[in-house]
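Consider the single chain below, provided in structure tokens and representing the form predicted on its own.
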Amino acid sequence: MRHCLPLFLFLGLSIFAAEAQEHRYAIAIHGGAGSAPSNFSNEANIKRAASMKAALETGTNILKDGGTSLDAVEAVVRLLEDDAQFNAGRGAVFNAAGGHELDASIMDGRTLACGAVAGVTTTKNPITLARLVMTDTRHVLLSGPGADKFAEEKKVPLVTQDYFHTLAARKAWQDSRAKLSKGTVGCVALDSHGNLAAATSTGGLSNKKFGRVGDSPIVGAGTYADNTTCAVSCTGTGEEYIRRAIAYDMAAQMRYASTPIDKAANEILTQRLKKNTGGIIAVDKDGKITMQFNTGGMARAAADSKGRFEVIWGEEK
């Protein structure tokens, strides 16, 4: 005897078999939290919108074509690197010694595997150096001259200090307007395998003390990310995400309490950082995407499978 399965049943496993083989992903991208638009020419405002825009598309082109959230994130980053509108890689700041010293990390959350490099001169590319520590070496954290070092072996690109040098961060570290440089860089994405994973890349703190290090290349402040909550990329005054170990907390909230992603997010901001202290953006293990701040600003983007695609530069919250 021939056994059949009912038509809806079949129509039914039909679908769910169509909507597994699609590739399922979310990502969100940040500009820096100190990036309201008050604060630019309405050309240069335009020319960031359109930078967030084609870092969002690469990234999202990654991901539809069933790429990692690894690679995702680390070419979002390495886009926003190369772009002198923002405050990490080509457009760092100065520091109070008239130099630049990059920070970055990057963070996988399917192996809880990160690498991070801080103080970084000559790199073209911290992010890329970031994951390199993480794949390459036993370590977490490499700094200053001895990561640098580490580019060279690796034959990551290098450059000379003038490569960082924009007309934009010497007028703000020339008149000490730091509020102008929360401008931190930072991608999180859940691919289509189900990995999370986030990056985070930065200059700093326009006039920082020489060897000052911030939250972007310490995972579990300013970058996390773990398969089984959330990935994380946060920006603003680095010492207060450092205390509060910001970015785990998005997670450990997550895993303890059961606190929703957009929840979690608004308690840290609303209760455990001053205002204008900065911002977040996360994604959890369902593609569900938050992305706040407690600033004037926060240039922030956003796709999904859904259809979602969406560049905000604006200063509403």
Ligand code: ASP
Given for the second form:
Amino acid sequence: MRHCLPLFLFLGLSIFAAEAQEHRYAIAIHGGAGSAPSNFSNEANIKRAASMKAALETGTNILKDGGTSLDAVEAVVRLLEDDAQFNAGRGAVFNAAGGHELDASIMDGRTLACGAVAGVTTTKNPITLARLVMTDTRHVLLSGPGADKFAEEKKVPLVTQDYFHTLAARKAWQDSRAKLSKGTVGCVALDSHGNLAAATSTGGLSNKKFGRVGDSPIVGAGTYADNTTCAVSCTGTGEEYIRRAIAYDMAAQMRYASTPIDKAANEILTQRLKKNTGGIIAVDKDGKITMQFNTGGMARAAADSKGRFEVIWGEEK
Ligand code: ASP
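Same protein, different condition: the form predicted on its own was shown, now please give the form predicted together with the ligand.
The next block holds the full complex; its first chain is the one shown before.
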């Protein structure tokens, strides 16, 4: 019996370790790299922070209950799409023609399955449509009227363009100084099954040319997820992110040079992208989160199974 004790102890510890492993999760959210608190009134900052917190709670609860990272990132982004304070879904900015064209993408790090929509005009929740492109078609990216038609076929909620005509978006449009849009949204997560996922949704850049597509619906530029490395969601001047395949660059640095996630994001934001270009959130396969930017501010939030739960609304890096 005495000899069995170490074995029992070992088994007990292994079961404990397996349980801890099973419930490990991590999640990060961004609310756009143009979202320095100084861009908003105090009241608006408080409201936006409350929305970020609610989104973080939603995602965290899904992961805590053993849900998938894909469900978590979709639910978080959907919630922020329905919130007029963010430049995604309801709060999408105006393009130069006075309309709204929305972009979104989602990626499953387990299988590299991904789906995206670009330039949709009547789809209430572009992130959900992106997920349907991933699961219900053999394609990765649908655009414009074809994507909206697919939404109709799939019976996802449709809206008219007035749904997106919010005062804040109109103000941003009229404000010729507006460079970065205030509030593209994105979410990355690791679930307790060890799977990574990423999602990004935006109305694009305020006053963008009709038909312009940014990085958010481009897998490898604005969004990427691969279980062997990390899940990434970007925000900022999309053209710069497309040119440099930024989201994939994060994964490539980790895969080919074993660069830690923090260092990979820092390298991109200090060496590869000019100041004031944007930000990156990412989580790696071990649950390590990074949230960095080279603009005046990026609303962000993070939580994990070790007890972290925070919404950061400061301008500091
Ligand atoms: N990356 C988005 C775009 O270029 C905008 C943003 O993140 O603010 O469409």
